[in-house]
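Starting off, we have a lone chain in the form predicted on its own, written out as structure tokens.
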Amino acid sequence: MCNFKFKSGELSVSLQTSMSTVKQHCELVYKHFPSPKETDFVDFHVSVNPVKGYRRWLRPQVQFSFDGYEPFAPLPIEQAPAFFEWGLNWCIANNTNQYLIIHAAIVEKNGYGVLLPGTPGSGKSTLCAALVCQGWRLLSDEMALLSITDGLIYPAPRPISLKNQSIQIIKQFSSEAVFGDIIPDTTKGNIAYMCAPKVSVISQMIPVVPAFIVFPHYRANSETKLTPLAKSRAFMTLAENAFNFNILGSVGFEVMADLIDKVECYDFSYPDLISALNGINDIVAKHEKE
């Protein structure tokens, strides 16, 4: 049994697994992440192990457990590394209410934090991965952790999940991007995880001031279009993308409202990755000149 521990920002994770595929996955994608100190509180004790009984021989399956609780049905054993990542996403989204948790990628350049909320097919993760390959700091590909006490976004960098054709797009975009093995035939298609750059891990304890919210929309054969978004519309759309907005109640409302008041909000449609990158970089460059 392997016990693998790492810190992602202020969050500490302890994983127990007997599976070589999960161990190899973590040793690759979390190799630059520090281990928690002996005196540190561990936020998430999780395990990923094969289902016992006849399932060991007939269509083997794997189970994810959090503090002894199994929140999901077992999955095919080939999907064990992805199951760990998905399960950890669930743990963070459901157990870190010191933050307003927004389903969005969050990257930073020159002190400007950019939130990229996204629904499936929006191109959020592909755009996030490409920005990171260009030198932007990765805070998270999945969840923006907005502190309810100081309004800053706290990093929790982890590998970026890419699906299907996005995997090859980023491999062709950057020869320096490091990927784990492709996990085929999941409910989301083929998945591969891109390692977070070492520089993002080194700076993972440094929060960022949010400056922009950009709602990306990949639309093939369309024109690049960056449109200022009304703050009322941005608030409603962002609230729909927050995991614990209702749980936090009035606190969540106030934190979200304060965020919207402070940032510039845009709706962004683009036909290809290069157009998307130019658009995001231009937003920051224009702001720096003003």
Second form
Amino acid sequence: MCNFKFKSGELSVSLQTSMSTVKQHCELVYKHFPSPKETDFVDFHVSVNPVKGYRRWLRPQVQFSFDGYEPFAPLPIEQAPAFFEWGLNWCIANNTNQYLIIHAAIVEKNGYGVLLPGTPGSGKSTLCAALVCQGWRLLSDEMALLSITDGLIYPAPRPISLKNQSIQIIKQFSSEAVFGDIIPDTTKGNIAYMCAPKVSVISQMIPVVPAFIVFPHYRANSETKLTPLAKSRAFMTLAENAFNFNILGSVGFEVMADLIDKVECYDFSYPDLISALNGINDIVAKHEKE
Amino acid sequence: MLEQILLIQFLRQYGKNLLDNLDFENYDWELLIRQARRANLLSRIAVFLQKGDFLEKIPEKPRLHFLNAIQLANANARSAKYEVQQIYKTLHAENIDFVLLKGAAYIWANTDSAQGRLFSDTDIMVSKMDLDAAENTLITKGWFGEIFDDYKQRYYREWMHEIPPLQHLQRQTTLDVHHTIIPPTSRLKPKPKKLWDHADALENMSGLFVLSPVDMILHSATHLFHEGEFNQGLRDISDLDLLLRQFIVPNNLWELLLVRAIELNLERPLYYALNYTQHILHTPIPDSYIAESAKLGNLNTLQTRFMNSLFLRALAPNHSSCKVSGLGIASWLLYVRSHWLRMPIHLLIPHLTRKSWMQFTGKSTR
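Having seen the form predicted on its own, could you give me the form predicted in complex with the partner chain?
What follows is the entire complex, opening with the chain shown before.
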């Protein structure tokens, strides 16, 4: 049994696993992450282990446990590293109501936080990975943690999960990106995890001011198009993409309204990765000139 | 054994009003939070700490988990209220009266046991006469059955005290409609009419009731000690502790509780409730009444000793830091016992045989 501890932003995690695949995954993708001290408070005690019982001889499976609670049905054993990442996402999404948690990638450049809310197929993760390869700071590729007390977004960097063709696209885009093994045939297709760059991990305690919300839409053979988005529309779409909007009740409403008030909101459709990157860099560059 | 469990020490201290004696800076909050979360009591102890104005004294990291748990409880109460309003609109239009049970009743009657109480299903009771009408009208308003298996349908409709659970199509919430509080095939036979006669009407909601406080206690006891599901056992013991302290302790209404248990034929569950809340959480119950309830429940010393060895294992939090020896066998025996209490043997043996076969072949999980 191996115990692996790390800190992702403000959150401390302790993982117990007997599986070499999970251990290798963590040693690769969390290499640069600090470990909590022996006396530090640990937020999430989780484990990922093979399921016992007679059926393991026919169809070996893996189970994720949050300190004894098993929120999911077991998965095929090959998916163990992904199960750990998904399970930890679940723990964070359900137990950190000090934040309004928005389903979005969040990256930063020159002090400007850019939220990329993700509907499936929007290309959020691919775009996030490419921006990070260009030197943007990664705060999260999956969950933007907007503090309900100060309105800042707090980092919780983790490896970026890429699916299917996106894996090849990013490998071609950057020779420096470090990837774990491909995990085939998950419910999301083939996936691979790209390590968070060391600089993003080093600055993981520094929150950012959200400046832009950009809803990306990948459309093959279209023109690159940036359209300002009505604040009311942005509010509604973002509320639907927040994991705990209902739980926070009126607090969630206020925090979301404050966020929408102070940022610029855009719809952004793009035909390929390069024009997407240029478009997002332009938004920040234009703002800096003004 | 129980003395060493931090969560139990904490709950006892709360009961004695001694939380201000805690060393807030150096207390093992992490262990307390882990045990409490596993026992579904994190929101409750968070509310206890908030009520005493202690949250500010707790270091930031654990404090955030308590605040988080308070928000979950608030959201749960909010949605429980909304859910009951929707059910009320539907049933009241058809002039069907109903009684709220368990969590939803605590929230609406605002009992102390509502504090930090998390639950996902709404439980209601209608009279047997109204059962068909209630089910039909709920179905027209979006509550659908989740169970299509013929055997399970029959199991509920012939033997159980509730119809198969309903789920709301849009909100995905679960509604359990009961016609009595314990399966009619059980050895204990409380008459639903007697519960209705004592039920309290809720203000400004004609036709909506909760059980009287004494009946709430007896129902909670029956549910815990006869259903065989102990994964939330300590949470239920804490409910009983809070209800007893709120309704029975202040005016010493123990005699009333015993008399009512006799009327409803729930002497044994009452004995267990009194014995284990006192034993585990130090609820101030006079020993004489515990002895009296054991006598009424027809339990001899050997029986109580044996049941103690099972229940005290099953009621500890199911967390890796509280593992007790023999938990597996105790849980299994209690599971078998719950079925034994629920059905006569000629129904029980075919039922359990079928259940194990379904599990063995992987067609169903317990």
